[in-house]
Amino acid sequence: MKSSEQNMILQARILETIKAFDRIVICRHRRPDGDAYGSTFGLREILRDAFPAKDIRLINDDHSDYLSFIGDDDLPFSDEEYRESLFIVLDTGTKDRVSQKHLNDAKFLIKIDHHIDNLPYGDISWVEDARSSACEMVASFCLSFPETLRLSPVSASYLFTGMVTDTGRFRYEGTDGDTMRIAGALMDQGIDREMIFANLYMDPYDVVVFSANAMKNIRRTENGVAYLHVTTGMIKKYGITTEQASASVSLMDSIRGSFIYIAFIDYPDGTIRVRLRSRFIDIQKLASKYHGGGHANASGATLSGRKEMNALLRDADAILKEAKQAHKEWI
């Protein structure tokens, strides 16, 4: 398994801290994705099964319509109860992205994450940026302490859902033998994979029509960066959500030579949200330059307008040009 001795010590500290608290709040990042949902729901079920006398709640300030099939958050605590609680934050690289307004009230804070740790936080911070997903980390945590923690069909289903989405169905870099062995352990619990894939990848008719028309608007820069700008007008015309619009980045994942591909999404607040994806090329630093971050091959950013969008495209094009010149063996 990937966990070094130091990471195993961190996990043991996390388990002992969990044992010491009667009230636990589990939370994730704003605008949650499958990994954020899966890891938090999965950890909640694992801990509830292990410690039925504890009050363990999943409480966040926003949610995802796309992932609503997974379930609902719990009712909030009172202000005083928050101040006596252990907070566990999953899949969230920076503190400002945590979807929990009471975070600073935590008596003790644990961070469990797989993003590059540029801005550390938490009383205990367990970060493994080589992991495929936070769900993989939660599953590994559970499997590391079999005398206390157990998987169930319910918790395994949550964790498998998050692993599937954050690995691109086990295709992205970061997926390795450990990832597949852990996925196998989850599957051994008898999860309903057909139900999971149907909910994740069967789209409403309006989204299908939007995708078909969006493909006509895909453009490429001089050196092959593929990009798509989903405007406010397109969102209104097809009756889709910004969350559904963001998924359009996957429409460009198989364009030969476009090792960087980007979706720009207009948001109601006037900003442009960016979904940056790549093959072979690290685009995390590019995302960081434009008020974002993430992983080497999957990151996000936020832009103030068209001027920044054009600047990001120029930077991405220069990165791709340099990479192609240095790697003639690529497709």
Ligand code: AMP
The other form holds:
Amino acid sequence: MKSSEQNMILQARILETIKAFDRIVICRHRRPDGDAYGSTFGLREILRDAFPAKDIRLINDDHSDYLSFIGDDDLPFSDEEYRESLFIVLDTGTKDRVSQKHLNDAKFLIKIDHHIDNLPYGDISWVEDARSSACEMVASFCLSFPETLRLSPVSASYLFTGMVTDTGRFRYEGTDGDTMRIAGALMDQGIDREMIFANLYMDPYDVVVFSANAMKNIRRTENGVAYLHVTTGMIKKYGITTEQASASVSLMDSIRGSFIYIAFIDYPDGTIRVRLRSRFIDIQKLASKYHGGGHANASGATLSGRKEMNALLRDADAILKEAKQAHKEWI
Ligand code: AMP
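Let me have the form predicted together with ligand AMP next, following on from the form predicted alone.
Full assembly next; the chain just shown is listed first.
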């Protein structure tokens, strides 16, 4: 882990690099979440406010329907323009997860992220895995250089949105005093929280009906790992998107004793998306074993089929068994 001084030096280098480029591409990870959206839109806004003469674009290969209220991408650059651009990738632990097919054309690449840095990349890499969110890092970056960078109600609103989603509304472990102080600085800009929460947490009726039925399909392993397999059949039956189906992981977040809970979602390409969540227990290594990654209490992976799904469940069950034996004090 780098010291705060080393992280400040990295941030100063990032700002100097931004100043040196006329063209900037900002991108995020595939299957984007609120933090991926918020941090990229937030950074674009801050940089456009500070450097109006630069051509700063948000360009990605995929998007989220659920987060479309935040906004859309910009038009792509030409191949030649990509080759002259600075690329800034946010919230993306590994290069293969970047939602940008021109990434290897980048003249210079900056990584800003809060995931555990297993496979480092980028000409400058500013990674702080103890941070609650990439949005918190972007806000902190902005606040560190007040002579050049300023928050506005618009950028603050983007960043606050991503902080809310990645901290589970300021509940998850990564939330600390700095998180709250930075969230406070964003709120001081005068953001419309009511609107943000309505957009984030009101579901279409079909999704609510799906959730009610999905709850009946929640199962538990011998030692209490809760899991739910959302099959292609269920997705079709309720007319929902795979993204909406994926949100079902939160249906299992309050089952007493199920300190690990996992949603498996069938994808149209035949793979199974895994969303792993936990309390008290680090499940990041388990995700890594299945070629995934993420954080101690929230990780993800992609599986090839049911055989791997059953193997992962057996591993999760063994981890939970051991943890429960070692921690009789847990509820
Ligand atoms: P999710 O369940 O998609 O919200 O992901 C939880 C965390 O795990 C996020 O920080 C993701 O960036 C990370 N993650 C999800 N899927 C993968 C994957 N296939 N490989 C590496 N990290 C992942």
